[in-house]
Amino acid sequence: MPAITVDELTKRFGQTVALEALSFQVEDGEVFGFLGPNGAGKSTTINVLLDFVRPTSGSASVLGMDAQRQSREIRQRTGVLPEGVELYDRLTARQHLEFVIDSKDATDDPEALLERVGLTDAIDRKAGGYSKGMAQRLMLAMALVGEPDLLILDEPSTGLDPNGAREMREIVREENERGATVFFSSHIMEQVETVCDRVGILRDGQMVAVDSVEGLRDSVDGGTTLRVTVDRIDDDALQAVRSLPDVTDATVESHAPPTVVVTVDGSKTAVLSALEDRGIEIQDFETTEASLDDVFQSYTTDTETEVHAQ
């Protein structure tokens, strides 16, 4: 049974369409990355899943339960790190956690949770004096209360330094290994690329792509760039490379020595062989795959309209 099912979900705010016939599934036990530019509808989707807003039409289920009719039961089994929610300035970290522990009828140790997120030194300090990164760590600890079956993390690395972001990724991996499903919304491609099993890309309230990171890379024209440093290059050798069936483009950078830049979707060895067969000496070469950022740009610009899903 999927952990999340969204079926033909539409949400309008007056004349503004935030979500339009949105459909996707998050499988039980996976880490699902949810990407999209500002205004794409990511937060609205999360708010519907948590019953903070009601859909105009369509439906959503979480952990096999109706997101609107059974929201209380869903929240008992879900840990949420929301974006833009402020802490209670007069409460300490311990008090924040005790409140969540009591509300979930859990038995977690506040000190152990704060140690896990690197915030033990501030356990009895009032949250009003916290930095943005400290507040984010505390909210992550609150999301972990009760070993939830589902974690919904909305921009979880906001305010975190590189070490904090790395620790957050490690916690996501640990929770997933424990058996939790993770729904992970982020603008930071590195975060998504390193922890997610699959990625969904949202644009204008519609899902335009769902696949593994590798699958999304493969779906973008020019998924791999091969840069070959040679002693020289001539038109005959360049044309030989361009005529290869797996090559979509080949250009020469005017450096000394010259570098042939080849967009190839198949055998890179064939490119090297085509050059060497024409007497070109290969001095060095490197390959670069399309980054998730490249994929994201491909699917969220005006030229991309085809939906790719798996």
Given for the second form:
Amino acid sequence: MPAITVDELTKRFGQTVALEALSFQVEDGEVFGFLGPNGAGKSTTINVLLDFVRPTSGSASVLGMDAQRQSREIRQRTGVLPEGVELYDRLTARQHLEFVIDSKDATDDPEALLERVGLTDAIDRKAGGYSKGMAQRLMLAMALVGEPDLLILDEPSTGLDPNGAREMREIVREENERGATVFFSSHIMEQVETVCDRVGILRDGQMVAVDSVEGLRDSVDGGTTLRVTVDRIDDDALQAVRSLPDVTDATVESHAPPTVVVTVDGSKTAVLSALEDRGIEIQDFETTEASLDDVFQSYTTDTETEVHAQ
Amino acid sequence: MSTETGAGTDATDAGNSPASSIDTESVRAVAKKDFQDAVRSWLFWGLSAFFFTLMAALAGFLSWANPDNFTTISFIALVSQVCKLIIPLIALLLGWKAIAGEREAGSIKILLSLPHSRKDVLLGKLLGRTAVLSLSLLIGFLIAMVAVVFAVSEFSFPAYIAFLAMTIVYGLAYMSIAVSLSSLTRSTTMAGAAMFGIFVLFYIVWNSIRTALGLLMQRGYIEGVTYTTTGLTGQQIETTRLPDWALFIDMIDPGNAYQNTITLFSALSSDRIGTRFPTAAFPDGLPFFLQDWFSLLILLFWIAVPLAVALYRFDRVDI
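The structure above corresponds to the form predicted alone; please provide the structure of the form predicted together with the partner chain.
Shown next: the complete complex, the earlier chain at its head.
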């Protein structure tokens, strides 16, 4: 049973179309990265899942339950880190957590939760004085209450420094190992690539790609870039490399020292062998994978790159 | 008074408007949190101090002005006049941001991410805020009681407590109006405007209605009821009063209803506070809807009806 099923979901706000016939599934037990530029409709999707807004048409189900009719049951088993939310200024971290624990009828210890997110020092301080990062840590702790089956994290890295973002990803991993499904939205690719099993890319209210991180890399032109420094280079050798089946392009980048840049989709050793077969001595080589940022860019901006939605 | 519900964002277009359920545990959890939050505000402490000072000052004034005839009843009569005017202001002030403020700050998403229905949130907010208002009333009234006990010639504890209880019910009525309107608006600006509308409606418009109706009667637009009464010198005087329905309009005002209900629970006669009708004007007896017990229903109406509308609407909007 999928943890989240969104089926032909459309949401209009007056004249504005926020979501247009959006369909996707999040499998039970996976970490799903929900990626898209600001304004793509990520928050609207999450708002529908939590019944904050009602669909214009289409439907959504969470943990096998209808997102509208059984919202209370869904939210009992879901931990949420909402985006763009202010805490209660006059309440301490402890009081925030006690409220969540009370609301979910859970038995968690506020101190243990704050220790996980690294906010133990501020336990009895009022949230009004928190920095953005501290507020985000507290909200993550609130999402963890009651060992939820599903975690919905809307832009969880907001306000966190790189270290904080890494810790947050670590918690996502731990929660996933415990058995929780994690639905994780972000507008930054690198936030999701290290933790997510699959990534869905949303653009203008539509899913333009859903795939594993590897699959997304492969789906975009580029593949791996191989940079080989050699003792000499000739046209014959270059032609031999270009004729290899996995190679899409090969150019001479510089002549001192001679460097060949090869774009390859498959075996890199085949390239190196082809050069060596021509008696060329390889002095050094490095590979650069197409960055996922490039992948994200290609899906979410208007370039000529052809996109194969799946 | 106008309310904004965000045109075009009604969820009803999906033909699917689920009504949420009410869970008492959720209501309690929300109320407790809201109370914890609001009780730490300067507004609460300011209010408590204000009530205490007010009560003590009024008690002091009465005992100074009328030392021989200062009773619990005369104290209640005076204080209820003041409460009638300031409780609405305080309730509107405490309640106007209850929902609209959380929507503006986004923290409503914290509440609604938890297993609380929208109805739970609305009811919890109303109870939490009313508890804050009640606590400040309680503190003010109880501390002032000490002063009153020493000042009055004869202290009536039941009358005093009944007065406090009715004042809390009156506060609940205005809190229901405030929180309900707050839930129907999307921004605190709109909520503030709605509160101002309520203020104008009951402080200015309603108070003018009776005068206006009297004028209309004099000009013959409304047919009055003629009756005879005995004048000061013993002669029979024929006068005209407003018809029953026009008098009823005046009774609807929550403030009037509040004062009329106090007479129900204390030994206070309606000669002192609330609406008074000369017996001679109603030879067949006062119609039931002008009697004091009916004012209690009116007060309950002001608690239930705004809340019912808000419970219905709040379930159906996009947050």
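In this text, rigid core is short for the largest set of C-alphas that superpose within 1.5 Å between two forms. As the structure is a prediction and not an experimental result, all values here were calculated from the model. Positions refer to the first chain, counted from 1.
S.K.: T251: after superposing the rigid core, is there a C-alpha shift of 2 Å or more between the two forms?
M.R.: After core superposition, the C-alpha of T251 moves 2 Å or more between the two forms.
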